[in-house]
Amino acid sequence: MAKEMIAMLLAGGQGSRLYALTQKLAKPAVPFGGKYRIIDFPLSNCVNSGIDTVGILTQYQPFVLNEYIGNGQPWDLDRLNGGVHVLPPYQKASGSDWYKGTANAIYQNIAFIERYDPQYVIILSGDQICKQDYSDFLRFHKEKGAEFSVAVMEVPWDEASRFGLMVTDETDRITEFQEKPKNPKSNLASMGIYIFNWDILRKYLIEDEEDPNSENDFGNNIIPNLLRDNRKMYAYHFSGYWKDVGTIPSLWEANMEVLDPEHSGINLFDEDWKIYSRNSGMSGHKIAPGAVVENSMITDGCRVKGTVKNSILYAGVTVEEGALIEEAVVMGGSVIKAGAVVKHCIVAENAVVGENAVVGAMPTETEKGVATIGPGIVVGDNAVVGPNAMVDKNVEGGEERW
């Protein structure tokens, strides 16, 4: 059965700038916002937008991500015709290849796309926090008679050189593309979300694969080739919440913004546009007598006896009596022991912060770092972890790590 539009979700990212958090975990599988993982956002956007067929292209450390996606049931994507499909690189008669670039990843899955004979294909990123109605994007694409459309956001001019930029005319038609230019002609930053007419995408993927000098990348190759051929290319202006959480500070900041939906633009309590996730299966959380909780998100299975302020506790976190957590992101299964102080930091899954240990510090004029404790790490009793530390090995009791 032919589909009007299917989604191809690029989820093979290594996320190297997240350091300890992604040593054994693909970036789209990184926990976010208490009960979610990053990939929940594009998957939920698809379902909320009426897209019921999604190919997820995995590569780096895929085990947790594949297990989490499963048959797609949490997102209503366990369909007989369509649904969610995990698409890793695979062995072919002519040999096997890792995905060499974003365009090559889609090229290797042309046969999957052709099963559904779509008119349009939307290319999504699995490593952004964004709530977006893709059906509105498709409506724009159709109204413009476009062959290629890209979602863009206005960014401050002094930051524009960090992005791929679309230069447009008064009708939003793209006339030039600049990849991280020193002298930007536009402040319309590409979000890395594209809609193609399938016949056009197929043609350019095949041509790109046949070019031995190509980097097989959408930004560096496919988009410039479309411009070269004067294709009908348009920029769709998006004004909602969008954040690339590819660095420790941006991931911490996005989690903090979850606590302030009225001002930050990201509302996880919106009943009209739900973000779906796999249920932890844990019991409800418990706040003990004498515990203090202020402006925080406490998820399933947490046990809180200490003080939690302006923080997010993921499923199954334990906070013992006398412990203090402030402006921190504490991921699932971690234990903060009695008397420990955890501030302005990220503590990854299943870590232990020992009694009277100190992790991170509130920012000052000279020091604004976000301390990060990797998954499964033990910080010993009375140890001190400085505000810029990236901890991927256990910290002995009484040791200082900066």
The other form holds:
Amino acid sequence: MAKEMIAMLLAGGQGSRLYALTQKLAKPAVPFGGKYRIIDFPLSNCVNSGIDTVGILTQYQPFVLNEYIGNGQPWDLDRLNGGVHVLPPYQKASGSDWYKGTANAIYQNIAFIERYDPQYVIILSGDQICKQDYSDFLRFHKEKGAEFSVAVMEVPWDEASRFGLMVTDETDRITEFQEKPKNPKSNLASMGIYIFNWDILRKYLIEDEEDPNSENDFGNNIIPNLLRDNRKMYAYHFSGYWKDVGTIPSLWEANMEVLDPEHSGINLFDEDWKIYSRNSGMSGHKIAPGAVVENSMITDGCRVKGTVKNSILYAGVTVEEGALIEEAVVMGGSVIKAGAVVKHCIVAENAVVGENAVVGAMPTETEKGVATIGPGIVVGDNAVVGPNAMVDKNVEGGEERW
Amino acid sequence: MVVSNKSAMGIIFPNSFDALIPEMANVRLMASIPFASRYRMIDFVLSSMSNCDIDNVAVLPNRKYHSLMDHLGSGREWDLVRKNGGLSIFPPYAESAKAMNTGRVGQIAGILGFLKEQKEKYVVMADSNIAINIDFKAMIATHIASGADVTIAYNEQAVPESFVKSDNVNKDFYYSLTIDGGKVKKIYVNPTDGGVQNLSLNIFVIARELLIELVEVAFMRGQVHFTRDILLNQVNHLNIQAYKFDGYVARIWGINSYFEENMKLLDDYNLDALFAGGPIYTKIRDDNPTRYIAGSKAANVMVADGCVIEGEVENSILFRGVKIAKGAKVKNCILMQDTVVDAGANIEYLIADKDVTISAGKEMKGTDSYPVYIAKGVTV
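With the form predicted alone done, generate the form predicted together with its partner chain in the same format.
Now the complete complex, all chains and molecules, led by this one.
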């Protein structure tokens, strides 16, 4: 049965700038916002936008991600016709290949897309936090009679040279594409979310694959080729919350923004645009007598006996008596032992911070580092972890790690 | 599992003991009464079954079961969507007056056709007035090893004084057992003795074929209750074994014990005991984590996801989606799903059912022996 539009979600990113967090985890599987993983956002956007067929392109550390996606039921994507499919690189009669680039990943799955005979294909990125109505984006694409549309955000002019920029005319038609230019002619940054007419995408993917000099990348190859041929390309202005959480500071910051939805615009309480996730299934959290919780988010299964300020505790975190947590992101199942001080940092899943240990420090004028404790790491009693530390090996009791 | 000498199916009676808690069972049945911040009573016994490979479960409601149907859905959350077996809900046929009766005999008689077609050797039967995390595998193994016809699970517990003294005429039955060397020698209906007794949990293991045989005979004789009319009469003919359950039991006797059993879970020792076995599953709501806004205060509370707390809350159980506005004070309360306590309201010893709103500035207080109950959807 033909689908109007299906989604292809690029989830192969290694996320190397998240260091300890992504050593054994694909970036889209990185936990976010108390009970979510990054990939919950594009998947929930799809189902909320009426897209019921999603291909997820993975190749780096796929186990957690594959298990997490499962049959897609938490996102209502377990469908008789369509649904969610994880698409790793596979062996073909002519040999096998890793996904060489973003465009090559889609190229290798042309057969998958053709099973659904779609008119349009939306290409999504698995490493952004964004609540976006893709059906409105498609409406724009159709109204413009476009062959290709890209979602863009206005960014401050002084930051524009960090992005891929779309230069447009007064009808939003794209006239030029600048990749991280020194002298930006536009402040419309590409969000890496594209809608293609499938026949056009197919044609350019095949053409790109035949070019031995191509990097097989959407930004570097496909989009310039479309421009070269004067295709009908339009920029769709998006003004909601969007954040690339590719670095430790940006991941930390995006988590903190969840605490302040009134100002940041990332409202997870929106009944009309729910973000779905695979549930922990734990019982309600407990705040003990004598505990202090200020301006924080606490998830099912947490036990709080210490002090938690301006922080996010994911499912099943334990905070023992006398522990102090401030401006911290503490992921699922971690234990912060008695008297430990955990500040301005990210503690990944199932880590242990020992008694009276110190992790991170509140930022100063000169020192703004976000200390990071990797998943499953044990920080010994009385150990000290400095604000710039990236801990991916256990820290012995009393040891210092900077 | 298609055929096995060890396998068991489950039967749950969700309406049992509705009469004990008329306030809450007015809009629902015992099985769908919210408990422990994010669960419904049936979740405990149903999850226990699922965790013990009992993946063919029949639920036999006889009235007010819409909330239960909504809660259970296809049974997916309990991993009970199966080609063979899975969750089956058998509401009564409207024309069959006999199926409406509350006794187990009539209810089982109503599904005899179904029961005869099943492949499992044993049946595990349970009510849903008890929150329990029980290892049915161990109980079934004991049943098989003892060669019993019927095994009854019991715990050592006192019947609440208020319950014994009150008029029992319209209430459901409860049973205590005299046990000799593991064998049940006597069964007492609604015992009025004080003190700790061997109190039946109304959880049974019995061979499916024997259950069918006993129920067929009893139904023809117009008998109603499985324990009172079948087991009690045949206590010397059947080999009835008692199985002592030492784990945590939260048994609902009425609105007061409902309040107490919830509050007991504020003690981590009790909460851990109840959840010590397998995981307890429930319907997923996809709430976001709970948000404590600057200026809020919380002490000694159990809170589910999806709440927004701006005011003060102490010694309370909050279900999913509760909102406590600025300046509101909540103490010793149970607030069910999506209850809203508006700015400056002050409540104590209150059980608010789903979707209750306590308007701004209102003050409302019960006492520890008499918590005030506010019905579903009411605005105070």
